[in-house]
Structure formats: structure tokens, C-alpha cells
Amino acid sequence: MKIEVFFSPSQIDDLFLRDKNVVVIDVLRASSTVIAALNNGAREIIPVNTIESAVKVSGNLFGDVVLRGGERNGKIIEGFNLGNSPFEYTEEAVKGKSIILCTSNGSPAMWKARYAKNLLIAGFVNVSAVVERIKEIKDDIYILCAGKLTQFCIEDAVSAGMIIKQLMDDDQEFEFNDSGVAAFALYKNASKSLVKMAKASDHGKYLMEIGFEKDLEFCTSVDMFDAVPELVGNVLKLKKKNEVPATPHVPISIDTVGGKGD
């Protein structure tokens, strides 16, 4: 199996990812928020890459069975129900709801991989479950780090490195590109304290400045959840083994929404 890591969505285009197996990572914070929301009973997550698309997709259902979640500059978007902190996506807030997610970096990366054969959402909070799912796929994997505004983010790279470390612990043989080797080296350097690494990162420092220090502790907690959000139909769900893809509750397609990123 070949594992290729990309440190920014700007390195590849949508068509490159078509029919490939893709793992999207946005540690701070979209991946962690998606994982938390679905584990707290959200029906599905629909990632979009512009605020206009979020408004269009939610349509007349907004506020009833559909919530808008997302951020710009780390803060909740005006008119949205929720921001991008996993602590906002409680069972009380999201159970049974469809969530249109629009963030600065994570949701555009997810949207970019919408043509993937298998699309998995990963972070520290579900890393072992992701590794097991990769082993089940038994095919080449492309790990896409969301980064920040097309720039490298160390926390996403370290998370990719942790996936690689766990794969290397297995008896199977894997081939990694140079970015994968670099991600593994970064993980080895940061593994003693992931939260310290996150707090020292550019984005981590910014999130602490605007009052989200607890999010960093949450998002660097390893294996808090034993589940992997996957693209099922046109939405992200916690896909169960041997599950037949279901018809999405919200009658939209992420293939047809969006445009240029914000």
C-alpha cells in the first residue's frame, strides 16, 4: 500500500482525488468537531466551501431539522447556529439534526475530496479507528491536511504522522512519499505532548487568544472516539460496517454546491 501525504489542499485539485481513498485532517478544529457532532447524534454533516453555499443548501429547512455551523477567523459566522468548537456540538444541540458545515479550512478540504472513492475524516480524537479503517480498505491512501489558508499547519502534519506511526507498527508493508516521512518525523518530535505542540502552533496561539484554549486540549486527546466519519451518499456519517449507503436526509448534493473558497 502507498500512503501519500499532502500538507495543503492547494497542492492538488478535485479531479486528482476522484475515485481515490482520501483521509482529511483538520485537527484545529473541523475534523474534531465533525467527529464530536456525529458521535453526539447529529444525523449527518454536509461540508461546503462558502457561506453562500451554506445558506443555499440549508434553504427553507434552516432552524427546524437543519443547523448551520461554522466560523470565519475562528469565530461563529453571523446568522449561524453554531461555531466550530466541538464543545458547542452537544447531544442536546445536534441530536437528529443535519448540519451544514462551513469553516475556513476544514470544510473546503472535505468538499475538495467530494469525488473520492472513500472519504474519511481523521484527527487525534479518532486516530486508531481511522488506522483500522485504512487497513480494511487495503488500497492506496491519500492524506489531505487542511492547513490554514493554504499554508502548512504543524498539528495536521503531526496527526498524519501519528497515522503513519500506527500503520508502521503493523506487519503490513507501506510505501510513503517524502511528505509522509516528514510527517512521521514531526510526530516523533511532538509525541510526548500533543497539547504542548498545539499550543505552540500558529493556529493554536490564535485560538487561545480568542478564548478557545479548552478546544486545543479536546482536539489533541487521543482516541476519544472509536468511529470514523465517512462520505455516505453525499453526506458525512458514522458509517457502520457492511452498511448500505443511505439516501441523504437533506435532498442536496455536495457535488453541485460551492464555488471558489472564501
Ligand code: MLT
The other form holds:
Amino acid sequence: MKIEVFFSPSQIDDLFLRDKNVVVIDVLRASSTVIAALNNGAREIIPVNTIESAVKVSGNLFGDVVLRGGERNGKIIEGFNLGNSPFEYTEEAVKGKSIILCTSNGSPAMWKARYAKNLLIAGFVNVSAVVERIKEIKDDIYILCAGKLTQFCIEDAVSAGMIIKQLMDDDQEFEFNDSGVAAFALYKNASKSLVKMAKASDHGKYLMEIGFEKDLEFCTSVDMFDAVPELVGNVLKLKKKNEVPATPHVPISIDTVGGKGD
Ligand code: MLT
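Moving on from the form predicted on its own, kindly provide the form predicted in complex with ligand MLT as a structure.
Complete assembly follows, chain above in first position.
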């Protein structure tokens, strides 16, 4: 089995990921937020590429069963219900709701992988569950780090490296690309204190500056959740064992929305 890591979505075209098994990581904070929201009972998450798309797809269900969440420059978008801090996605706020998520890098990376055969959302908070799911898939895996504005982000790379470390601990044979080998080396270097690594990262420093230091602790808490958000039909859900892809219950999907970016 081949495991290929990409440090930025700008390294690949949308169609490259078609029919592939893709793991998207945006540790700070979109993937950690998606994992928290679904574990807190959100019905589904629809990641979109632009604010315009988020407004369009939430339509007249907005504010009732459909919420808009996301950020620009780390802060809540005007007219949205929620920002992008996992602490906002409490059971009280999200239970039973469909959430249209629009963030600067994470949701566009998820959207980019919308034609994947299997799309898994990963972070430190669910790393072991993701590794188990990768082993079940038993096929080549493409790990897509969201990065920041097309650039490398250390926290996403270290999280990819932790997945690789756990796969290497397994008996099966895996083959990694050079980025995968580099991710593993970065993980080894950072593994003593993930939160320290996050606090020293570019985006971590920025989030601390704007008051989100607690998010860094949350997003680097290993295995807080034992479940993997996956593309089911055209939305992200916590997939139940043997679930067959289904048609979404509302006429919105990551397949039909998007755009060129804000
Ligand atoms: C992103 O998508 O760039 C992030 O999740 C930004 C953030 O809210 O920290």
C-alpha cells in the first residue's frame, strides 16, 4: 500500500483525487472542528469553497436546521451562526443540525477532495480511529494537508506524520513518498509536546494573538474522539459500520457548490 502526503492542496488538481482514498487534515482548526461537531451530534457538515456558496446552499433553511459556520482571518464571518473554534460546536449548538462550513483553507481542501472514493477527515483528536479506518480500506491513501494560503503548515505535517508512525507500527507493508518520510521525521521531532509545536507554529501564534490559545490545546489532544468523519453521499458524517452511501436529506452537497474562492 502506497501512502502519499501532499503538504498543500496547490500541489494537486481536483481531478487527481477523483476515486482515490483521501485523508484531509487541517489541525488548526477546520478538521478538528468538523470532528468535534459531528461527535457532538451535528447531523452533517457540508464544506464549501466560498462564502457566496455557503450563503447560497443554506438557502431558506438557514438558521433553522441549517447553520453556517466558518472564519476569515480566524474570526467568525458576518452573518454566520458559528466561527471555527471547536468550543463553539457544543451539543446544544449543533445537535441535529446541518452545518455549512466555510473556512480559509480547511473547507476548500475538503471540497477539493469531493470526488474521492473515500474521504476521511483527520486530526490529532481522532488519529487512532483514522489509522484503523485506513487499515480497513486496504488501498493506496493520499493524505492532503490543508496548509495555509497554499503554504506548508507544520501542524498538519506533524499530524500526517503521526498517522504514518501508527501505520509503521503495524505489520503491514506501507510505502511512503518523500513528503511522507519528511512528515514522519517532523512528527518524531514534535511528538514530545504537540501543543508546544502548535504554539510555535505560524498559525498557532496567530490564533493565540486573537484569543484562541485554548483551541491549540484542544486541537492537539490525541484521540479525544474515536470516530472518523467521512463523505457519505455528498456530505460529511460519522459513518456507521457498513453504511451504504446515501442521498443527502437536503438538496445541498459539496458536489454541486463551490466557486473560485473568496
Ligand atoms: C482554515 O481553514 O484555514 C483554518 O481552519 C483557520 C482557523 O480557523 O484557524
